[in-house]
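Just the one chain here, the form predicted alone, laid out as structure tokens.
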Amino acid sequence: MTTGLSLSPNQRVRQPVSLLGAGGAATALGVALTTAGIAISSVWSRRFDRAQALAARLPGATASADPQTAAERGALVVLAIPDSAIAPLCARLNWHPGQAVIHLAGAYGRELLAPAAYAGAETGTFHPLQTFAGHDDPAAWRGVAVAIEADPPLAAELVALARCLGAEPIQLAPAQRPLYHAAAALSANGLVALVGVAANLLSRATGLERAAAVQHLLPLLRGVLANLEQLGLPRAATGPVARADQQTLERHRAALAHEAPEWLALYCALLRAMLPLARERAADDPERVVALDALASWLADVQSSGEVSS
């Protein structure tokens, strides 16, 4: 849910911020921070070089050669790291109170900061839901949701950090954060290795190069966000499922079972995934419901044929 705090940019946001990491996600936030007026005082990452490029486009940072260093100059320190290198390099650093610490990661909370917190700093976690590779538009934070968990003050000061950002908190029981993070990752990272199996089955009936798949798959995937956005769920599911077209989705069976058997047990997996929305969208039309259960019998006979392993 969301915080329901009503905060203005900058209000209670302890400043400076120290930024350790200077990849993708640090480079997003570094530039939206500054952008929005946020004093960053230090950067810190592994290669040197990375950490000058990085505080050379932000006013006012300076390049540190150690994390500690970088630590020592922020108030609100950001762990913008690989996730299995928080906790590591949250125990190597000397934390004092009245200094807060988080990290960016999504499925894990503030246990990775536990020597920061016994040592007096507060701890809390920002997870915006969105990838920033190769992004660094501070417009690229509007509207985005950004997963918080942090204990009074610090939790009113990240929602203030998320809204001068143009995102929107919200709050997130620790226990939830494997599920939350599994969406997260099967949104993105699987729609992306979905283009991938889509542009190799595209290449293969068309004697396309993959890179040339995928811009021709662009438009068709474009059009399916607008309609996720214009229509929401489950009016933008179309396509044979949502007709309960068993003919047409037989002879892609059929040829997916010839061509490209290795992809068969996903394209059946994602039809059952599929049906769901299909009946959803049907609610209303009993003919097309009735032939929506037809569909998933036979898509149970496949199943149980042995023609489709799990």
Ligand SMILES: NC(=O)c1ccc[n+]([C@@H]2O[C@H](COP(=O)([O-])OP(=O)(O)OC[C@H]3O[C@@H](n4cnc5c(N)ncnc54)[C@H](OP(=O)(O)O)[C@@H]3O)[C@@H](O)[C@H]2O)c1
The other form holds:
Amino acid sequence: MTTGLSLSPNQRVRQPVSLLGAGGAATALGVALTTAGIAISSVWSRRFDRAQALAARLPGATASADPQTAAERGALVVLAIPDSAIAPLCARLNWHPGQAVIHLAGAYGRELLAPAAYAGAETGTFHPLQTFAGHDDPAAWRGVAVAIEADPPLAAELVALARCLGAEPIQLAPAQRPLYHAAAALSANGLVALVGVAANLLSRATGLERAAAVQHLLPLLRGVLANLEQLGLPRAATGPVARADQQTLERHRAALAHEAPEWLALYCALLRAMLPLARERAADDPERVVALDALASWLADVQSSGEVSS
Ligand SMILES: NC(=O)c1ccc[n+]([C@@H]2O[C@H](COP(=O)([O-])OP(=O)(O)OC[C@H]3O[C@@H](n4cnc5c(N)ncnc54)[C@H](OP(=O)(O)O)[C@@H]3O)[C@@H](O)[C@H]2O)c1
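Here we have the form predicted alone; I need the corresponding form predicted together with the ligand.
Let us now look at the entire complex, which starts with that chain.
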């Protein structure tokens, strides 16, 4: 990945923008674009009421009843629909030279937009490394990496668009997109899944409702993020693995094996992922390195035991 995208100070941003889709990403993008002064002409969604609801929040935008009308109303058409729906919708619409169409999917390149390119439209990708679950604070775009793939002149326009939002345009080799998106999903969706499991265990241990358990985990999560932001890796790695505290980990293993055996394999996999960070931290501490070697052997034994694989 490189950040070598350049932008001339007078780079125009193609407008108006037409949004095909009115879900989390379209809402976040639409609100941020209008806040940045970019015109949105049209919104389409399969459910007209959803298109109307979003259009009502974007000054100057109207809801379109069909995607072709919406596409024709935009100089830049954004396909903000689920990844699997992009290629079929793109193939269903008529495109022409002078139009530009982009999608927001992280794991795919411009191949999903091949019918538009064949018809002479410019095509591109614009994937924000951010999660949008209904909140639409334009500040959520600040400092966010946006993976852009397009040919000139659209590429420079998309760079300008990202910068308008306070985001950081990046380039990504098309072949690397699935790995790039796996990293994004792991840290965003994986973290939510992990908190779901942790909240469940905390509820069992304390009798708290899940919502209250999540609230109690939030300060801890904020502390982790602050450590990552201020100290980076590997220094943000704390806890019993970083301390090579096998005795404490053995207590965790026994508790999980007894109370929640379904999560023991996940717990062990995360310990394994923590080990290289702990080793990095312990590079100048030979005693800790020896203890970490012993911990790695213990973990291998636990992982190969029937307890984990069952
Ligand atoms: N949300 C995020 O955090 C995020 C972040 C980065 C990138 N993205 C990308 O943004 C795109 C949209 O994701 P999203 O999270 O905004 O999705 P979403 O909230 O589920 O919204 C989906 C939108 O697409 C429409 N839609 C659903 N199925 C469709 C189909 N088969 N054909 C045509 N339209 C369909 C929905 O219409 P109705 O509701 O009216 O049926 C709705 O307007 C995806 O490519 C995703 O990878 C999302």
